[in-house]
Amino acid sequence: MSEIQLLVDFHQAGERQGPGSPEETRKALALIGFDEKEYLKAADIGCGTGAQTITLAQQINGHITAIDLFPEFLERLDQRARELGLSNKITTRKQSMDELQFGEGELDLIWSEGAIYNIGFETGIKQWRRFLKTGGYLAVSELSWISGSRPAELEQYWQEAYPEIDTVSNKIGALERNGYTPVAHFILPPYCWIDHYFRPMQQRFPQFLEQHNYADAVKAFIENEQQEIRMYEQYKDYYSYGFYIARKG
């Protein structure tokens, strides 16, 4: 079994794919301040199993197209639709975030949760932009440095996993730069990574252990795992997610 498949093994039984939480979603698009009378064309890129998603359809007017590149997420998230009676709010689509089929200026809404690392912060907010009304927002979460400076270990671990990660004034100054004006942001609190994401990995590790009879490519993929959670116990006062909210011009 290739990383990615053993990927999205373990992660189609999550509530989450990522940091984050019921709560800060809601206050991300309370920071917008929609007319809650408005009718919304929304999309939520990289939903994986749609926690943000079933979220949004709970708080907005409107329709929500959720996309994702494995059908397994978006099963997961049809039934949870269904089983709260989202259904007709939310519409999912297997498709790359690269390659999205929306119309020129067809959306209200643009919501990323942990997802827009895939194909970089910049190129994300850059091809998305066209598909946004004039008016229409950017809401995305992208890990993000909260300090000036970084002990030598952290930086040459995200240096390694994830090149794109920067301050939070680099990130709004990148949003300026392709056509957007910024309207709020925060840092998503220790609880999102530790009680909605890295807890409940941590139940599921011992069954998916024993789920494929202990492999050897399990075992190192859970130590990758196991690896993130040190780094960010151990060094949590040094980066988070940044939730970003923007209105382009």
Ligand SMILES: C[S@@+](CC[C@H](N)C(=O)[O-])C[C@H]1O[C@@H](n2cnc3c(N)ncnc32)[C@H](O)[C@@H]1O
Contents of the next structure:
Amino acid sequence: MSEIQLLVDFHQAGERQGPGSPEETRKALALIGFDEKEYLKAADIGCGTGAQTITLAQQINGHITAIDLFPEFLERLDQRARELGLSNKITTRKQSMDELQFGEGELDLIWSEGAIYNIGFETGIKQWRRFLKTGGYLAVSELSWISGSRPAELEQYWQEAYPEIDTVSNKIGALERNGYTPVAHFILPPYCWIDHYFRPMQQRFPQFLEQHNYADAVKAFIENEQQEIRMYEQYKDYYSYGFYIARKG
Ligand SMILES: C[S@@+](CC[C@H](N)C(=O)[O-])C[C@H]1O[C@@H](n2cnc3c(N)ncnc32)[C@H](O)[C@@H]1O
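Form predicted alone done; form predicted together with this ligand now:
Below is the entire complex, every chain and molecule, led by the chain shown above.
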């Protein structure tokens, strides 16, 4: 099994595939302050198994196109939507986030939690802007430094894993440079990482290992995930996801 297949196989059983929580999704939506009567056309990019898609669908009057590269994740989202009676508000679409097929100015809202890093924050916000109406909103969470300085070991780890990690002020600057008006931002608190992402993963590790007969590739995959958890536990005062909300100016 390839590394990608392992990753999909492991993460499809998860409630979510990155840090976040229903509370933070609702908070970001509340900061936009849509009129409840307004019918919204939204996209959730890199939706995974759709934790935030479901929360959004429960909150907004409108329709969400949920996009991900992996059909296994989308099937889970479809199943959840059916169980919750939300299928009429969510359409899943297998597509790459750098080849989105929306019309110019088609969307009132582009949502993306913990996913834009796959094409890079600045590339993503640039490419996606044309799909938003003038006055439409972007709500995106992105790995960010939350302190002015940081230990060298940590800096090196993230420079290798995601060199576009940057300070909150530089992320806001990127939004301004690319035709957005920043509206609000906040930082995901530790429970979004620990309770909603890392602990559920750790609970699934033993069964995943057993299921794959303790194969070396699976052990290496799990060790990699554990390393990410250890880094966060040690250095959580220095980085998190920033949730950035901006309007197309
Ligand atoms: C860290 S996960 C976040 C998932 C979900 N938004 C959440 O917060 O639980 C990143 C997601 O981006 C998806 N992804 C990766 N590359 C992609 C691409 N090029 N186009 C669309 N989705 C992609 C992955 O399959 C994964 O579901």
